[in-house]
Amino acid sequence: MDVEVFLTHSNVTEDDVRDRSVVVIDVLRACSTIATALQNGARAVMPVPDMAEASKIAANLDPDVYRLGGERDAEKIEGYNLGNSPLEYSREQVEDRDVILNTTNGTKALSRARTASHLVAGCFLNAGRVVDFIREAGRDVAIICAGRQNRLSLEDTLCAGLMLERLWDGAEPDAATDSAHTAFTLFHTDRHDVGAALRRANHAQNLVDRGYSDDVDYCFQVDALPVLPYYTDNRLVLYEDLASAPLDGDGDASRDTA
């Protein structure tokens, strides 16, 4: 199984994700928010790249059946129901509703990867579940770190490294790419105190300074939510809730990426 890692989403192309199982990682906070919303009963999360697309979708829905969520510069967008704090996406807020989500980095990364054979949202909260799915799908893999403002983010890279550590059973293969080696090595260096390393991350410190320390603590929990947000029909849903078996005997799924 070939594994490629992209340390930011900014240069990802359709060729990079074609015929691969793709994991988009945005630890702080989009993918953590997506996993939490689905865990708390949201019917689906629709990731959109910008406010214009979010408004277009919302205009065609009954206000009672959706929540509009998102952020710019870490703060809730004016007029939205919710921001990008996973703790806002309680069962009371999202159960039996669709979530339209628009964030600075994470939803843009998901939009770039939408033509993948399989596309899932990953974070520390569901790292183990993601690795299980990668093995189950049996395809070459692309792990896309959303990054922050087109730059590497420590938390996303460490999360990619954790997934590689598990996928490779702790032993880096000889043929690992430079970026996969970087993520794996970084995690190995900090594995005995990953929490301390994560709290040094620039984005984590920025969120703490803005009063979101509870978000940081929540998002850095490993394997707390064994859920798999799976992209199909332009939305993320719980993999387990899909009406038909997503993977056939060849590791293929039928899904609309138009």
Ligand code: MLT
Contents of the next structure:
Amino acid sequence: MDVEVFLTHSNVTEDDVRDRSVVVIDVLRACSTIATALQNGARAVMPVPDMAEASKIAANLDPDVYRLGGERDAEKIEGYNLGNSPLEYSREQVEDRDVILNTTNGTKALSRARTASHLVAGCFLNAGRVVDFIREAGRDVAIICAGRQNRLSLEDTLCAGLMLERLWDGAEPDAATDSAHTAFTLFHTDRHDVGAALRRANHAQNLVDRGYSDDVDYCFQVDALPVLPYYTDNRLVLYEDLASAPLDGDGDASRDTA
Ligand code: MLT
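One more: the block was the form predicted on its own; return the form predicted together with ligand MLT.
Below is the whole assembly, all chains and molecules, this chain first.
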């Protein structure tokens, strides 16, 4: 299985994701928010790249059945129901509702990868579930770190490294690409105290400074939410809730996802 890692999403093209299983990682905070919303009973999360698309979708929905969420500069967008703190996406807020999510980097990265064969949203909270899915799909993989303002972000790179560590059972293959090697090595070096490494991340520090330290603690929990947000029909839904089985007929993979 060929594995490529993109350390930011900005230059990813359709060719990069074609015929691959793609994981978009945005630890702080979009993908952690998406996993939490779905865990708390949201019907779907629609990731949008910008304000215009968010407004267009919202205009066609009954206000009772959706929540419009997102951030600019980490803060809730004026007029939106929710910001981008995963802790806001409680059952009371999202159960049986659709969420339209508009964030600076994470939802743009997801939109950019929407032509992939399989597209899932990943973070520390669901890292194990994502790795199980990648193995099951049996296809070549692209791990796309959302990054931050076109730059690498430490927390997304370390999360990619954790996924590689598990996918490769702790042993890097000789053929690993430079970016996969970088993510793997960074995680491998810090694996005995990933928490300390994560806490020095610029984005984590910025969120703590803004009063979001509970979000940071929450998003850095590994395997706390074993859910798989799977992209289909312009929305992310729980893989287990899909009526048909996307992996059927996909290589040797079976649909036994339990
Ligand atoms: C993003 O998409 O850039 C992030 O999720 C930003 C944040 O809210 O921390």
